[in-house]
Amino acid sequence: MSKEVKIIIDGKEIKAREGEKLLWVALDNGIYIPHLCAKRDAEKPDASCRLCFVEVEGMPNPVTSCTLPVKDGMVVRTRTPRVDRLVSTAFELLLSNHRLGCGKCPKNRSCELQTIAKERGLKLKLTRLRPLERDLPVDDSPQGFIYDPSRCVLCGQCVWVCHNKVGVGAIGFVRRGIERKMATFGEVPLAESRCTQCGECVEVCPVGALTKKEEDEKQAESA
């Protein structure tokens, strides 16, 4: 069993287990720091979104709390000059992916992007890059649910659920650089997948890119 340590971040005295991810231990003591694509159950944190750095006393470098273990007598700032300069730029990337417009999305006021905005006095638009512009078709195939691609942020959330919750393994990663994209094997559509419709994807992705086709109806009828 792991024993008890204590750490301060941003000036708050806080108990934990040693070896558990400063991510989660700063979230579950009600302190913020910005994530997409950390998962609490993966063993091994990817860290691709890069929103999560924080500072630690004693390391030259920020560094990304997903990936770093607790320790005792451990002193981290969430907000510095520098992990603000890190944390707009990644969030800026991820914008030049992603197809703005959050008036006409599913996930309108429920987005994690609109979130990590408002808890880092971010903008929700574009100031030094260019987005991708890609024709990404919507796929509508599923009886319950749509994936539009050109939302996604590439988080993987939907990627490992599906494979280390579900056990199907229906979609992944594909292609390489500004390419890279969510899909199935071979790029089907999802219902002529392996994929079972079970909406768990649907359930973790933080965006607006998989979206039940109710929400997607409502929006509609709204706009």
Contents of the next structure:
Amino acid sequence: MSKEVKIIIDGKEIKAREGEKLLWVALDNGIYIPHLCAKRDAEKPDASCRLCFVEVEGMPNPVTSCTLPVKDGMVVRTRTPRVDRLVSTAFELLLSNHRLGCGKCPKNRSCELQTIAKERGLKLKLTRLRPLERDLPVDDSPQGFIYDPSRCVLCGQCVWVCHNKVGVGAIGFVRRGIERKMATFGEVPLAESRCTQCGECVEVCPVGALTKKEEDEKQAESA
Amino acid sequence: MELLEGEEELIHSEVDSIFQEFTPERENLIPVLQETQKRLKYLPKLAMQKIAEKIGIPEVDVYSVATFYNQFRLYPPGKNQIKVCMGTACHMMGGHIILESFERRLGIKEGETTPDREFSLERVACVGCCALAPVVVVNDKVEPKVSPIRVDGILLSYEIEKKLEEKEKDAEEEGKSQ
Ligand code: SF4
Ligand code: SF4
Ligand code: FES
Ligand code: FES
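Hand over the structure of the form predicted together with its partner chain; the form predicted on its own is what we had up.
Every chain and every other molecule in the complex is listed next, the one we just looked at coming first.
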């Protein structure tokens, strides 16, 4: 067991295990830092969503908290003008590639994008960027769930779970740049892939890209 | 893409022989894919599946890498290779409209090959004759100032060529059988 250290986040003294990533220390102590791509048990963080920035005393630039191991005496601030600017840009970039329409989404009110917007006072609409229109087909081939790639934020939670927890490895990221998406081998529908339809990926999707069919139906009825 | 006669056997033997040179480790994935493409001219699905199995990783991980790098092609080069220039000058002169015309006419997307393997379609960066924009290169022949109507003309000329070749072949065979 690594030794216990004391750090300060937003003026609050917090006990943590040395080397633990700052993001999880903050979240476990009730301090919210926006995050989408971090996986608690992953060995190497992807650090791809660029939402979890904080400032640390003694460091010249804001750093991603999901990659930062805590050290004794660390002084962290989660909100500074520089952090806020970085986060709002990263957030709008994500939204530009995400088909908005919370009213019709089964994840309405339990979506991580909504949480981030609320916590940080950000708008769930585009102000500076143009939307990237992608006409991607919805995959409703599995028995119990639906994959709508237009809502995917490329966080990689599903891919990680499918590989590392379920041990199947049916899905991954394919192509690159603006064409990047989560897909199966050969981009065939899930039901035609090696997917066992265990549904674990649906549990970890932070947005409305992977959703249970029953919830989609409920949503359709109430709308 | 449907495999040709004998292609399946070829894929198996080439991939097997490649793994005599490389140990089946994840670090070798890219060199193995490069060598596979060198030998087979593209990365057939079957080859990717076989490579995944040898290295012991999910096949989607191989597909991820193959679709990430531009150097890899998932479709065989066509007998006639159409390259539509998407350099700055050609782009300004409507290169993407030309690309779309080819896509529609051939019924394939950029990066793909027609099922009969006659035509493959790619986008390329500036080919060095911007004054002739928009430019298309078919095999090694430069087609200058291409308009959507010209697209039909270009394809037609290769289709006619193919018909002529077939006729000649038939005539030859008839000649032989007599
Ligand atoms: S349902 Fe299970 S096996 Fe299928 S993609 Fe999701 S996690 Fe993988
Ligand atoms: S489908 Fe959901 S979990 Fe998977 S990458 Fe997209 S947003 Fe993340
Ligand atoms: S959670 Fe840190 S970069 Fe995504
Ligand atoms: S941009 Fe097409 S030839 Fe230069």
